[in-house]
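The chain below stands alone and is given in structure tokens; this is the form predicted on its own.
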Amino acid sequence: MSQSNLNYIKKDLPTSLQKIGFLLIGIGVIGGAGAFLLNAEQAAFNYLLGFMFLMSIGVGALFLISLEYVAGADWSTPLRRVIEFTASITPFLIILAIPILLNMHTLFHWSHTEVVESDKILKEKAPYLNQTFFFIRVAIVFALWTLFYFLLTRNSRKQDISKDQNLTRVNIRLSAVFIPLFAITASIASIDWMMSLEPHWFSTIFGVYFFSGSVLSALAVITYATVKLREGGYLHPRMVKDHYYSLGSLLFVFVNFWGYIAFSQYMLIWYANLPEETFWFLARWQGSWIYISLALIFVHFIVPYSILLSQPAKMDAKKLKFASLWILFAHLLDLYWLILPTFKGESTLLNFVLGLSFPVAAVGGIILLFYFNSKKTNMVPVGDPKLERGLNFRL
């Protein structure tokens, strides 16, 4: 352990973190080559499921890292590191997204030429739904969401050392223009990666939605791993349940925004009544499919919203390690819910249960990553000039 400014001690996350980590990634492992093995196409959607899952959180962090900068918040100081480690998955995204590229043909009806050729719509679309265009656009998106990453958490950490106030300032003009490029490359990535598996299909408000989703997901990580860090005594002694109660609030308004944004696309499609949009909707609104459709207002909005109502709820460590993770597990039955319906081949249980082979592995994946990241890095930023003003943040 070493000894920082403000009475802070850094201290180490127990080795068990790490022997988690790399079991629940050989369960993935072992499961996913299973699945592909037994079902090649369906674990291929079922792998774009867990990759999704990690994009969002990871994207969903880093905007979070920029809109602390740019709104001068300084309740979230002490907590930053948790959220630059959470958005540590940003870099791995390009390497995680290799599989899915070698599946084009299995996942995305446009890339095949004959059938481009034989669809007047698809012809329409394929200046931008071409494969050439689509690795374009990847790369660019990727490589700025890493771009971004880097130089934020570079000059965060180098802070810890320097004590230089204008790395802060720096860190402000790059959020400022992050901010922008976040909302245009994360519709974007929404786009290419699940709206255009129904390439057919028309949304102006899919970015938005993906955008809602990832926010959410990421504060729910970043709400359950700050509880945990600050009930181990992980995190800054002086931290108080404050800082819980605005991560409570977040979680709450988020909560009431994805169910907006849900409604709202819901409410305009089913409003135009246009063939383009509704068969969408319909496809999710046959055989088991309606199930699902209806648990997701219930378990996406419904419970996330009753149990954070309430003013001491925000406040609860246990209630908010419990809302995190159910909303986790709402995300991901979210995501199931806009990609699995375009797989039309047959399934089994055991391919479904393979297939939840890989959301494991990503959660093991995220533990990993904040272990080795608070091996090389303190958990709290103790060159912030914030941070004091953090600390003493009360309502």
The other form holds:
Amino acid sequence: MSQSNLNYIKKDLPTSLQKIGFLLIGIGVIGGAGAFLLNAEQAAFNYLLGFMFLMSIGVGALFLISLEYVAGADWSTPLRRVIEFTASITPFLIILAIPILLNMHTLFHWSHTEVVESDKILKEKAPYLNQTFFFIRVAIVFALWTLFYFLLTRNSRKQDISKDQNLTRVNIRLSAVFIPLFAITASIASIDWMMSLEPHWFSTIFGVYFFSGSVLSALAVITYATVKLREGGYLHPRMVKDHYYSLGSLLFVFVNFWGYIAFSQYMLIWYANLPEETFWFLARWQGSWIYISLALIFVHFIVPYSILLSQPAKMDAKKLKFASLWILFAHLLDLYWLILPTFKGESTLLNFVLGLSFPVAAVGGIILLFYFNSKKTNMVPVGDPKLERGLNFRL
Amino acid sequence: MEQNKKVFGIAALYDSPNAIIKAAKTVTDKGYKNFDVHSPYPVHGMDKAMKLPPSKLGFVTLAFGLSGAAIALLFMYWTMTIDYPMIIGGKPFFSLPAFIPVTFELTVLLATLSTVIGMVTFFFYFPNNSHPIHDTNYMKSVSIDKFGLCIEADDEKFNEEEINKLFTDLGAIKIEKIFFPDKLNVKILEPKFIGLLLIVAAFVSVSTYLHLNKVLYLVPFNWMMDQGRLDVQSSSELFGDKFGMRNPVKGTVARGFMPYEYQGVNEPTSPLSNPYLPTKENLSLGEKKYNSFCSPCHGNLGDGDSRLRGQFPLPPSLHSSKSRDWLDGNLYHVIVNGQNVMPSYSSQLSREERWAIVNYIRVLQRAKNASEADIQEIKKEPVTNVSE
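Please supply the corresponding structure for the form predicted together with the partner chain (the preceding block corresponds to the form predicted on its own).
What follows is the entire complex, opening with the chain shown before.
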């Protein structure tokens, strides 16, 4: 154990990263403010998109941390800090949610009590879809995520100094509690923030759909960051292609999983052909939306699938970086496709471009999180008892 | 005895995965090519230690997976759109989403089967299922808790002493010489084995037959025949007279049926008036029906010149003053009721058809007894329907 620790020399990330991060956030904030001034309604939807982008990545990473503990995986231990940095989005979600909560009535049709009164279906759904309960759910869900984020990462960081093996055991227990809670909270979050945009619509697989995209995009960020950081010499030098291969395989698996779930959702609705379900897909099949629907099949499934299919590709640093960025773009497209059709107003090119400032700010935010986290924490969990085995991991 | 046997190779046993990785690496670096490693479970890092190139098996999987997809899609395309097009759930004949699950399954099926079969034939040299290291102590150990490495005798650098020394230097806990068996027999073709296969096949067939046809036999689905209603001509306890078949309630009128007031009466007291105007369609209907039903006895023109050659009493001419003076209702009455030997035509002719015939008889009557005025009238009109 001590031998491997010697090889890791902590290196701070370059300050240029901080500049890039702030620059992107600056562009995002200015563009976002412009978007709100120009067309507040559309901006609210675009903001939600940026928010969901961050949420899915953060909570996906949090899930991956607990998965490592529960499964007793050691290959991912050398890069667990990268996962933890990615998951550090979660505590900020509650603050980032405030603009959405302020724009409640613009985004969520069901939040208008007078509309619900005259709508039979919404009236039936009102015990769940009402503002008070919504706020309670948001509070509980974010509180749980934040709590588990702090518990898991605090123990992990403590271990760097104390080398206390017992902390791993504690984290395994915490993870075992978190995973079922995650299943419920992630479903609730996906239903609340995205499915309820069309309050008449329902799909029982929607939570799983969100989960697949969430873990996939988290993996994409983690893979990109791991490869980049390893190349820059910020991670342990004994991390090799075999670790890349595992990341590549997981990316590949979740690309497949997303395709499987997305198709399952589509096929059941298409086959049953019930008007109360099909209208959601019809809205995405009209006008220029049809191109995005079709593009999604290629961008989100066929292209990353083909890139990652062969074994050498899953270990190739260049291909992995490309595939990760591609998948992040695909995830944005997916969120765009999920959220924006509900916005029925007129859009101009300027509005569209300004809408992009929210994802830009999100990317800047992730970069800054990495920068600041790396300053106070080791980028390798040097005290983890599984680290040595993890570094020795070979196919 | 050992001297006559041909040497297959020399095998060494090691205690730990680390030792075997080290051994494999050294043996590879020394330039040995024909050797193999045996371990109770997959040892991570072995491929690299042995410098194995990536397996080609993946290409077999890919090729068969893609053919699975193609076969499934083409097959469903052919059955569902060409051979037996059938509308299901109002979807188009070729509806891709419905075909995806089958395509997916067949892709996976062919990909996995071809991988296993490809592995067994290309890498394990099927049907050869025997190998010299089977039934050795070496094999026993590496199937339990030891890790083994065996250098084969056909390797270019094979030299017993050198190898023994190398193995010992690498910390082997036991070294064993492995020989080819006396005669190489392909056990799969042994009569005993084939006999066993036949017995298994017979047993499976018989027991399947007995299970499906005797033990688990289900009566074919015929519950649609069990219905609560009464069958024709059957009795019923429900009614006092035990008749299952009931008369309709008195005065019931069938849908679309117009009852005739003078049914069964000789002379209508006040004959009905004709509700149909002699329009062109009505008359051509009347002509058609008259020619089919009335003309055999009454003649094409109503002269009473029957075509029945005396087999039936000749009817009177329809141009008698009696018939001509009759009201339409009287003619109608004869069609419905019949008259003496003439039978009723109420079951063959609908109400509209009967009145159409009456109208047509009026045409025949007027044509046969045309007045001067009628002739002048006809002459005035241009003749259109005479061919030249």
